[in-house]
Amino acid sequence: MVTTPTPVPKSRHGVASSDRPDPIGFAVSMLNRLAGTEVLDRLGLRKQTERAVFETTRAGFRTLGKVGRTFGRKGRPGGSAVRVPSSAEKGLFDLTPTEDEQMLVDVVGELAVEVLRPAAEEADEACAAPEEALRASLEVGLPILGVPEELEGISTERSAMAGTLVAEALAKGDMGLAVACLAPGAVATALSLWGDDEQQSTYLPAFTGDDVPAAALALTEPRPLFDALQPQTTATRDGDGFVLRGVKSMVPRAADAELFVVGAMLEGSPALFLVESSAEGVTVESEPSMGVRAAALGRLLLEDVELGSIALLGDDRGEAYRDAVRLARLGWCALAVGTAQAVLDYVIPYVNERQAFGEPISNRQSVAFMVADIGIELQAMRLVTYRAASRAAQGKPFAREVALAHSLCTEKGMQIGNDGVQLLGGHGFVKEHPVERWYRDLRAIGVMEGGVLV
């Protein structure tokens, strides 16, 4: 019989949390409010009765960017920004979560199981995340996970490791809904990492308040052999400002987003730009996809979009942009690990209970070996992803580690999805079982660059 693999140990650094700065203690106390809310008990998540939403998404739409709030400029251009310090190096290769991080994972995991997974099938069909799920993610503080405490966030050190654990836990519920929930936090984290005083003062208060805007990272482009480090979207200087031209694809919650972080080529180097959805020349088109459908992916058209001097996020030499790509890939690796874990957790009881020729099919070597391979590859994916996240959190170079993790999670993630469908036989092909959706979602890892950032 196939048995459930041993859980990952609970302590990453081998030291008590009281012996080190508490990076997410405040987050844990806030996240625990989830247990007292009605969200977990109110599982009558919004039925997608508005068939017009689905029909519009299926047929396609083209609309101007969402006209939302006005982000009034504050702070000083190029002023002193607040940065979260890197985490301390402990000297041991021990990547298991600390007690605080495990508490965070437990609460977010409860959100994934109790809220995201029950809503996943209808959200996938409708190509939209239900408001209840999005509201629950705000209640547990996901948008401010990477924002410094000084700016009303909950981080006292780099959040790459905590963000990776959160993304993995959410993806066990549903990858598409996880992306929709994480998208605003990706923009808030980018502002925390690379924004100057003016940018942080102007935009971050919206993410730390009660009315958090939809926002998204837009790096991917709809062209063959797309290289995220060489975008074809262009930015040209125009006096003190910039003009953006180009197309971005697979942007989460594009139709609802009020703020985008867009990658574009500026004078031969890739750079990041803050683009408000209400800017003239911003148009959004629907872009229904094979997987990650609940994230409501859309295409962002930038037609001579004029931006002010505040728009350039980080440097114009490509350093911030390259780090954004690496952290985004790291986020997708974490999502792949979580979804692959969901596949393994689902197929183990299935093959143990499914009978053929008078015995469980897990008694067949071919079945048992396939499940064992999933477990082995999953642990490899997890370890390389955690290793990259740990180096990012410590402020060390992590380009090589992210490249290894992204390559492994792309290849083995698709294989795990395919094997999950194969183990269910005919049941794997029908929507009665969620494995077919997880297979479609796992195929996105190799083509998605933006959307999430840990």
The other form holds:
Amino acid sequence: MVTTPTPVPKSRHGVASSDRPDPIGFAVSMLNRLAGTEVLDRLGLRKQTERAVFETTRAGFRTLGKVGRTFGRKGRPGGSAVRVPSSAEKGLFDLTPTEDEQMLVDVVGELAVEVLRPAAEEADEACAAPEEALRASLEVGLPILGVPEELEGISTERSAMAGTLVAEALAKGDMGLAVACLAPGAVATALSLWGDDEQQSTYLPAFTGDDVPAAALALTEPRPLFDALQPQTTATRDGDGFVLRGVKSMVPRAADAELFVVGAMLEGSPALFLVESSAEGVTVESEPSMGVRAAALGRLLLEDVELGSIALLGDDRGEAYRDAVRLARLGWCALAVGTAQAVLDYVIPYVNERQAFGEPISNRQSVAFMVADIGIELQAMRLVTYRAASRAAQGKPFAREVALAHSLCTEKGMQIGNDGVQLLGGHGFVKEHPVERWYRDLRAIGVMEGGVLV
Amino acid sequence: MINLETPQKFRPLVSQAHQVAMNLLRPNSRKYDQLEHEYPRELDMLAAMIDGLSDSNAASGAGASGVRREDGTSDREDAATRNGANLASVLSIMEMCWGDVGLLLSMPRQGLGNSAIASVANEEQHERFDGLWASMAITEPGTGSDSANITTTAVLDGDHYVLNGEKIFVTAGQRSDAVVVWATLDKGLGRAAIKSFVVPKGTPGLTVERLEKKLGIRASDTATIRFEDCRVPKENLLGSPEIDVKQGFAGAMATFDNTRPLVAAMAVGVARASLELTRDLLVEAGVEIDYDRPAQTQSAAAARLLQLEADWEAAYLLTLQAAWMADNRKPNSLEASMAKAKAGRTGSDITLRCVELAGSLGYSEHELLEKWARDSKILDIFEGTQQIQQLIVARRLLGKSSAELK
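Condition change, the form predicted alone to the form predicted together with the partner chain:
To see the whole picture, the full complex is given below, headed by that same chain.
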């Protein structure tokens, strides 16, 4: 059976389908094409320095999947895998992180302040994370946070809470860079949670070694009202293996990734598949977006990609898949909390210093109450997210709690981003201040599926 | 270790409170909503039962007096997390208000005045006023949120203070055994001169003048009380009689750090009642939330319910946080006000939306949804309005004085 990938409609620049250009409109459109053509670039009419950035920042730039390492098959298919236990509940209501978690947060927090924040603006522009930031994230062990100790990772129990705290701390520096840093860990954690012996033995050593590959959990698809539980990407059984067809969207570091975990519909149930970037039929297309740009987002085009039996990660009943969707949303909630905290920390000194009508603008209730609401809703987002994370870590049902956190962080997170710009007025609208970036980044919550996972 | 579940040891307490709310408060809910100013006698038995539970310590210190902060002995510096009376109190109040807010506010010996006594009384007073049902009198006809500006005066005359003034909106003002009154020792010295006095009913010069007819919590009596040359023993002044201009309002205000989480808990309780019933009604109508699917792919009603539940969860956890901090002797003014602000507005939003979602079923008196939507409104007003909470949160976050941020 041959089918073509999901056709992706060409962008109409946000013009509704009922709106047709009239003759003058066509002329303007032609002019626009001419102005945008690459000929200008070939003639050297643009600065050379822009060129390097150009390809990643341009929508639709295509490349084959990265030809990376070969992951030599090891272990037994279906063999017993290593799993970490759930963390044990002590029966007390408590908002204090464990000592280990606190240490982790301190280290990552420093990384966020020292490395991510200073690099954020340029990375946003370049649609790429600087080597230095990525290297630093490897040094602190981000990719192996969810990997069992027995498999050379650092986790002795379920790490959803630690992962949440880490994502929050990173996003205080920058959301886009946080996603870039967390992307390989999402795949390593997925392998730890659902991989069998063969999958863990084949793929995890790369993540626990010195040369950690870029990797990504690809669950989003490009269409309105996308429902992660109903992917249009399909997997069909083919002998022992599978054939994948479809398009995934919002894939972090897509062009560099050597391994993807892809969501696809298998016989009526969504399932996770391990796809190596070198597989035939894998194409990557850049997908620069409103925000989270430092994560070098891309589309993953899967054209009749043939996979072996090793590819199916977890069950084929949709259980691992559902958990993956929930744990990814939880990660995005944590990112929203960290970014919203960055907004609050930034606007407080600004409104205290900014003078209007002879006094700081924060002396006015309309300004001060906006700050109060940011503080209130931010703490609410944090607590609701923590509850979901701690339930996940304890092995309790957490679908409801993740849904509530996701709803709250989507709504209130965006409101905080919006207010952050508003409080700075015109100064918030220009790139001299980071609030416009946080505004763009916070819109990602509620749109993104996958990408990160705690 | 981060854990936001109901603590193990309070689960029996919570389920007990839930049974009381279900089997005693709910059956009387509509009755006393309609018979405003009628004394809910059913509560006497309940109060006796609660006293019994407290004596046997089965209540884990929950209740209006549960907000008393035990002084930490400095040699016992254990870092271990505590789940104490503050948390027990908010958890049981949530359950009781899931039953009925008005009736909870009418619970004998569980008045806000009891919380004030628990918060600021010395040991001797604490013992002397034990078992008293105390209401709280702060607001005056000309002074609502601006409680530093009260005009009721207290003048020392021998061994007594002489009180003069009028207080309004005194919850349980008629039924209580005593009133905790805010009065100023010297209007010229501002907020620092405001002290609270315990005035037993029957003291000459104290008259209950009038009961209000209200939008909601009609089971609870709301009284106007006049003080005319009312003499109270000077030992009934709560806290220190000294006017410490530096400490200012802090003494009297400390009560609020303890009572605001309680009021937040009331809002969380009544909002849960609305959500649960509405969820049931919507299931009958064929609408159910799927937590795993994006809200925008579900029906508008399901999406709305999901959003309301998310706001509810936020209010609930902010309230638990404020109480948990009090139990662990962490300063919690900011968090108490955050909880009150979020729970107050969320309580109104949820109960009103639920009426809308349930249609005429929600609006008519056949169901309790319309009543809950009326009851909830006061919770965004008393113990500090939404706007006062925002002022407090803003001042804390911005590091501003009340002179800078008015």
